[in-house]
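The chain that follows stands alone, in the form predicted alone, written as structure tokens.
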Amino acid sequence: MFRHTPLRYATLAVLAAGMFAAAMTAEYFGLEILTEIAILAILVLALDMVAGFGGMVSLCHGALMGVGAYAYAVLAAKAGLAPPVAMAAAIAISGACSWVIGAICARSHGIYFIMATLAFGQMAYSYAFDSAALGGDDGVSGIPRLDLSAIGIDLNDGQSFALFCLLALAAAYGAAVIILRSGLGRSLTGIMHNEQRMRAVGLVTWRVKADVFGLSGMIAGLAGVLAAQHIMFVSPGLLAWTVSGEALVVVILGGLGTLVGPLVGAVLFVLLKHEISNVTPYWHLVVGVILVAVVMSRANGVFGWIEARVARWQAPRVISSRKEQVKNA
């Protein structure tokens, strides 16, 4: 079961303060990077929910984000629906598609689950690439942003949109915590540790997996809606398996199954990408070397390594405190 620790609370506070400060002080390029971090962080939160707490390593979450982006683009730009309605519908469509994928793949495990989700992602990519209704490889443009002028907020302003994405990230994190702490989330964790035992006590395991996968898909759909509004354009590249692969890299880099770690990973990944690409076009190679080093260190990502070091530092104090309690008793 997911729980917060003082270190996790402190990390969240540092991330929140740093992102808010950046939003208030950064210029155009900095705001674009901050928005990119927020959108990626929402996607990796969705992936960590199923991969870190359910053992369902998905290679279709990038495609689910793309489904949300395309659904919003078609409903808002082509069908003419109001952006709030189009947003809600796009998130629901992404969640429904995700639930179906989760239900179909729920009885597979390991590499078979990974390959099944990859196949679904590639089918979505191929459909978007070949569909004239979706613009084919030209994509869809002219996507409107949410209109909040009634409350005095202009989301066409870079700073306002960056803050809006950060607010969406906070809401997505809160939703993920609520889901993982609920009975559904605890059941998912139990299934990951011992699916046969959970089935023996009468739990319909495939339904639990599908339900959490569907909720995770809704969060990924939110990331897609924000991505569509950010660049006001969507193309089939958003559904490519490489997007899912990058999301998985970020989760592993930050710390699988920690929920806070992927946020750290999103910040590190985007900053590394932009800083290293200023020096060399082979930034993927550098990030790959860093990822290999993280994996070979046997630490659960950067944040997992920090948690382990803090726990090792605190262990003698905890033992000493318990000895003192026993002596006083």
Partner chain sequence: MKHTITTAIFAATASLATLPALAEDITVGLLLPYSGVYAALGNDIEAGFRLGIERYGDQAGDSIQIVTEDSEAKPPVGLAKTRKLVLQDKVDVIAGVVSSGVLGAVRDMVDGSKVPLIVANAGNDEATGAQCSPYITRMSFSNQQVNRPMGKWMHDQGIQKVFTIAPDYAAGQQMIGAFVDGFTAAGGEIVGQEWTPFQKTQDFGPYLAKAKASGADAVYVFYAGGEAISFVKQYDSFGMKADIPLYGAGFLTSSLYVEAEGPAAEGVIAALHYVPTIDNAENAAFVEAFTAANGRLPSEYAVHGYDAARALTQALAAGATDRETIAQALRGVSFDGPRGATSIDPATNNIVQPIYVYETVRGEAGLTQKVLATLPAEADPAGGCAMAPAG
The other form holds:
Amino acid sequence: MFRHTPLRYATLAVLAAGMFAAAMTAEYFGLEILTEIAILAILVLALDMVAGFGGMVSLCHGALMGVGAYAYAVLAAKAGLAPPVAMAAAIAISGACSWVIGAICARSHGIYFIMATLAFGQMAYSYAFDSAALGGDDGVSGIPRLDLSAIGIDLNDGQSFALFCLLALAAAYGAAVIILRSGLGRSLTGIMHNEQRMRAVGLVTWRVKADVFGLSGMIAGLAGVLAAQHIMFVSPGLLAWTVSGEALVVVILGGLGTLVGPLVGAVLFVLLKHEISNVTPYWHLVVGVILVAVVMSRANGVFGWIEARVARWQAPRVISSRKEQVKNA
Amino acid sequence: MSQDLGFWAVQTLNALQLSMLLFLLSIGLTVIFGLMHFVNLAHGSLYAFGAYVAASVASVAGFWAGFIAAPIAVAVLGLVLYVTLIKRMRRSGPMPQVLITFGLIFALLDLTRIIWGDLALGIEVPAILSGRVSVLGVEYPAYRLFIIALGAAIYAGLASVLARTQIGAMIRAGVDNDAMASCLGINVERLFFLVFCMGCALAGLAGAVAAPLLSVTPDMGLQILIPTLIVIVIGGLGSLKGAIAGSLIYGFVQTFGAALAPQLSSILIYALLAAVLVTRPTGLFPAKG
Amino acid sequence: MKHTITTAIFAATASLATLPALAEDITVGLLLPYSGVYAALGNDIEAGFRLGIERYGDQAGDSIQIVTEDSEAKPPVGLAKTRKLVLQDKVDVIAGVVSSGVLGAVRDMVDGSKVPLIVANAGNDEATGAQCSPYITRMSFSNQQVNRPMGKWMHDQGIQKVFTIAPDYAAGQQMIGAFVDGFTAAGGEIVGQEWTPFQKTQDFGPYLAKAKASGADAVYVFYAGGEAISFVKQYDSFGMKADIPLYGAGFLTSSLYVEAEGPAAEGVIAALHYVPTIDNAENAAFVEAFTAANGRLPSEYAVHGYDAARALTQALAAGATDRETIAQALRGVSFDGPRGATSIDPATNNIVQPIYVYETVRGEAGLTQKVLATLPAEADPAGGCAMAPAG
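Please give the other form, namely the form predicted together with its partner chain, since only the form predicted alone has been shown so far.
Starting with the chain above, the whole complex follows.
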């Protein structure tokens, strides 16, 4: 089950303060990067929920984000629905798709689960690419952003939109924590550790997996809606499997199953990518080498490494405090 | 459109040709998985590397030199990767190994761009295979028949090695239960090393074989990765039978899909993959029951 | 990628004293793919652009700075980089854009922020049709422009029945669509069409077998890059070139990668707006300068960059000083360049240029392009484009 440690609280506080400060001071392109980080962070939160706490390593979360983005684009730009309605509907649609995928793939494990989700992701990609109604290769343009002028906020301003995305990230994080702490989230982690036993105690395991996968898909859909509003344009590339692959890399770089780690990973990944691509067009090479190095270090990502260090440093005190707890009990 | 017997004969040969190309790629990947329990996502990048080596060598010393050099060069690269990365990660579970190979995809992609540039390369089919052969009354490119024959020969060779030789028995034992095999005195580590290098060599060979047929571009490895993964997952991981069955299914679905239902051809194979995984979650012929 | 390289070129010669004496600082944002499948195209366009600035920059009378950004040929990245160029780097003009997807994505942004964009490749018809903008000027080609005249020309050669094959995406459909319109209007018949999954097709065999069985006199295709190489080789390996000659949009056997196709490309006849063997003095000078600088022949992509730079310098020489005046001046650009008489149609802001029908043949130093016919320049129909006339 997911627990907040002092270190996790501290990291969250540093991240929140840093992002807020960046939103207040950054120049135009800095805000773009910040928005990109916030959207990627929401996506990797969704992925860590299922991969880190349910062992469901999904290679279709990029596609689920794309479903949210396309649903919003079609409903808001083509069908002319009001943006708030279109947002809610888009999140519901990606959640529903996600639930179905989760239910169908629930029997598969390990590499087979990865491949099954990949297959569904690629089907969505091919459909978006070939569908004339979705604009095919050209995508959909002219997507409106949410209109908050009633409360005096213009989301077409880069700074306001970055803050809006940060707020959405905070909400997504809160939702993920609540889900993982609920009975559903605990059942999921139980299934990850021993599915047979959970089934033996009477749990309908596929339902649990599908439900969490569906909720995770809704969060991924939120990331998609924000991405569509940010770029005001969607194209099939959004659903390609490499997007899902990159999201998985971010989760692992940050620290699988720590929820806070993937946030750190998202910040590092986007900053690294931009800094390196300023220096060389071969940024894939550098990112690849860093990824190999992080995995070779055998730590659970950057954040996992820090956690392990802190835990070792704190170890004596933790033991003594446990003793006290035992006494008090 | 008049579609006679000759038309279907050509399409069948096309399907076989694609199947055999995929078989060369998937057999290495699937046996590595069967023994070592991890999926080498960089397999496609090794194939691209093989194609580049073949193209470079062929431009100086002719097709056959490239054909021989590519598997050797890729096996050496595999050896280096095994010693520096894979071996050290043997005990840390499949996920870290998959991620290392994911990192290698990125790194190898840019390395090929740095070494060979962004422009596509091409090599010519050797003179002896550049003509056409009459099959069932239709002209078919000799080079494509060569690919079919090569794939079939390698399948037959591997099948007899696995079934009849001592090393084959050791590999089968390792796939079945590596801990038990190790107890019986089989040097499993050496077996892993051998199989990994062989798998890489076959990927390199596939690259050399594909180079005259396709264009040699930096992203060819990424393009072939997904079809290869689909093949081994449909077939069932770890088995020779699965690899050949998966390759044939993919080749025929893709070719006849393109001939009969072109609108559906891009979705068809994914739908099939999903259907297989729903009904048989470990593929058609998994190595372990 | 953000090499900010300053190409400071000042009006030096006294003979140009008639120009405004004050030199402006003009910043150009080059938005091109430097990674991904179109990286080779991006590099060629940049090489051409820099050569154009070097050659014609002193006519502009301004100091021209170039900022480059990598679009990765991905629409969202291209749009983000465009925003950066406009809002942060505050460039006066943007040039580049290889992929039509990127052009579609950045269209509203450049139109809304009134920043002139010189398109140096992307050929989607809408950009100078229904989606046209007074701020978007195209110095490359449009998909229909390259293919439409080829329909009539092929019919004039006695070809009656054609089978078409192209990748299944917007550009493929527009290229083939324009050819089919021209060919059927001339009296020809399309006996079959195949659309292959874009960038996912390894084996063209199934489609070639269908084309062979169709009884067509010729096959007309559009492919570019890696797919073009695979297609041309596989077409040849089936021995189809002798029975059913291969025609296409000229990207099929572009000089950029024709050597990778090898003998398979010999005899392919295609239509394009530029080949390095066009016989005129401007082209001879361009080919010589480009080859000296880059060690290879220029492709159609290089000439897009070169002419985009030339159009910009001409606009500046005409007195343009800021985004608005540059955009207006670009609409009146006209010169004799490597492609022959080249001008901008102010009704759509699309380029007007001759189309060359060429055959790939073996020359002394490898494969080369033999120009068979020069089809006269023709402005594209407005296609729903309604803009205020150039002011």
